[in-house]
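Just one chain follows, in the form predicted on its own, and it is written as structure tokens.
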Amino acid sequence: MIVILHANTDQDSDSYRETISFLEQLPDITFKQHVVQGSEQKLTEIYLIGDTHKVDQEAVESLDAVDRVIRISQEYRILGRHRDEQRAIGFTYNGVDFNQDNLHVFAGLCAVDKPESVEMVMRELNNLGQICTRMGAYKPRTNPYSFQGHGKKCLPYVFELAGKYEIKVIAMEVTHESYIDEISECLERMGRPTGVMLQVGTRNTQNFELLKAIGRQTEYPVLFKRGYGVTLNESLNAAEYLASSGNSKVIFCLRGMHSIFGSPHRNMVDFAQVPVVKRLTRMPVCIDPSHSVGSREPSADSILDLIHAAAQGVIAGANMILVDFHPDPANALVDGPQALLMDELAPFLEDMLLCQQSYQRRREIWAQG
């Protein structure tokens, strides 16, 4: 049960106080609080764990600091939808918003090799009007003699050039608790020229502990890669651990499934899964077309595979894609065989535009049935 508080509900007041003493009293039942600050309001929700179905709920939507309560399932308790539509979706982070209605384009380097590369796309991103974008610094590899990201090292000239660029959020994985405290120190002694999206990859997607470490810190918000290879429903599960260590500002991403039977791609593309990530759940929904796709072969009309798998999954309601870049692919330090070309980059764009105003229009043509 989730019982929602007035937007700006102040904490020192009477009716505030009220509730908590009226929730603190109910038999066999525990509550843990979840404070949502937007760009406007404050908002407060309260979930009671324990046998709630013997709450009376009228009692509890009569106190004067309850907005409405919400009955909802065992899973993802915080991140689900619970059929109720007034909840809010999405966040804002350093003047970005995030939602299941808009479209951001992370495009860049799979991993940092060096600073002219870095230069060079955000350089091309800004001259495109793009304010987001990805770069790796921390490589998780299967091959334990494979580059692993220069880490630390790369961090102050990523940041330098972001903020030169005007580049407001880079998205950015992490393997380690303590990659978080690197990447706050660097910021923090930089001036805060950039923001940072952490990343958690597919890898991680049950290294539960290390999801707990990242949702305790409320300062950035998570792109949450689907697991490489469990189900959807352990997938979204693995989120709301983010979610209940305090952090609910999650995007969920899909990136393909690991199967033989995606074959000649990567990975078995799940697209078709974005509107029901979203119907599901309150979070935004971001594609990896170039881990899902993993190369450049072009179809019969001379667009490439990649493209126009990026494309479905904009077509379908996609709010964010994370997308491969690189000046030289040739000479990448990690995934160069589907890294798109930076003269590339402007047409990916107007086509991805393309495709969101043709899901707007989609939701336009079924919205008048």
Second form
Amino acid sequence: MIVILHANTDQDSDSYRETISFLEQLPDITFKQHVVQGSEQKLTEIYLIGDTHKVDQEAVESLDAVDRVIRISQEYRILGRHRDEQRAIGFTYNGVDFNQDNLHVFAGLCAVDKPESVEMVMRELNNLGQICTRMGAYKPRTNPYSFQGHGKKCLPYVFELAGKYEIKVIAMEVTHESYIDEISECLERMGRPTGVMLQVGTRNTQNFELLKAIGRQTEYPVLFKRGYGVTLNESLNAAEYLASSGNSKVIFCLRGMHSIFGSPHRNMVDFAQVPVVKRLTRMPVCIDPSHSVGSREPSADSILDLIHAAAQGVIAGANMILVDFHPDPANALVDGPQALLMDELAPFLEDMLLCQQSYQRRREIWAQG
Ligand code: PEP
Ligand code: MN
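Given the form predicted on its own, corresponding form predicted in complex with phosphoenolpyruvate (PEP):
All chains and molecules follow, beginning with the one already shown.
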């Protein structure tokens, strides 16, 4: 059961105190608060844990501070929808809105290699009006002898160039909680020229201690990747670890499933589940066509499979695209074979805009039906 207080309820007010005393005297019930500070208002949700069937919903609803009460299923308590259409969807970070209706493209380097590559990508993004990118500094590699990313060494030039080219949000994977501090220290030292969205990689989907650590901070939103070898339900439960630890600014990313049946693609593309995640949860949904398809193989129509896959995700309502680009893929240190080229960025954006418009038109067709 979730008790939702009126927006901006002050924790020093009598009505708040009255609510807490009421909840405290409920037998066999404990509770946990979750406060979301939006750009305009502060929302307080109180999660009741225990045998809530015996709780008198009307009595709770009659308390002055209480806006409404929702009975929820056991799963995805915070991130789930629970048939309540009024709870906020998405969040704003560094001036950028993320929700289940809009679309942001995060085109950029799988792994940062040198300042020149970062600058070439960011300059082009800026020319094309883009304010988000991806830049891998900490890479989770299958082989311990492969390049592991430049780590904190590259952060100063990545953040400086992001500021120069007006990039507002960089998706950056963290493979250990200490890297959050490295990112914060560098951003702070440089006067916060840009923002960071912490990425949880598919290999860490069920690294619960990492999830709890990322969830304990609320400064940075999180791009959470679906696990490539666990069910959707297991991945959504894992995402809930972030929220239950305190951070519900989470975007859920589909990136394909490990399966021999995906061959010749690197993974089995799972973008048909974009609407499923939107139905089950309040998270904006991202697709990663690069790590799903994993190659630049063109189809008979000369459009790359990877771009077809991206189009399929967007036409089904995806809210974010994470996609690898590189100015010189032959010399990329990670995932060169799947990178799109800089002169493919403009047509890629045009194609995705068309798919987004088609999705909007599809909604209109079915709203009339
Ligand atoms: C990535 O996006 O750089 C990445 C490693 O992806 P995944 O965790 O989906 O393999
Ligand atoms: Mn990669």
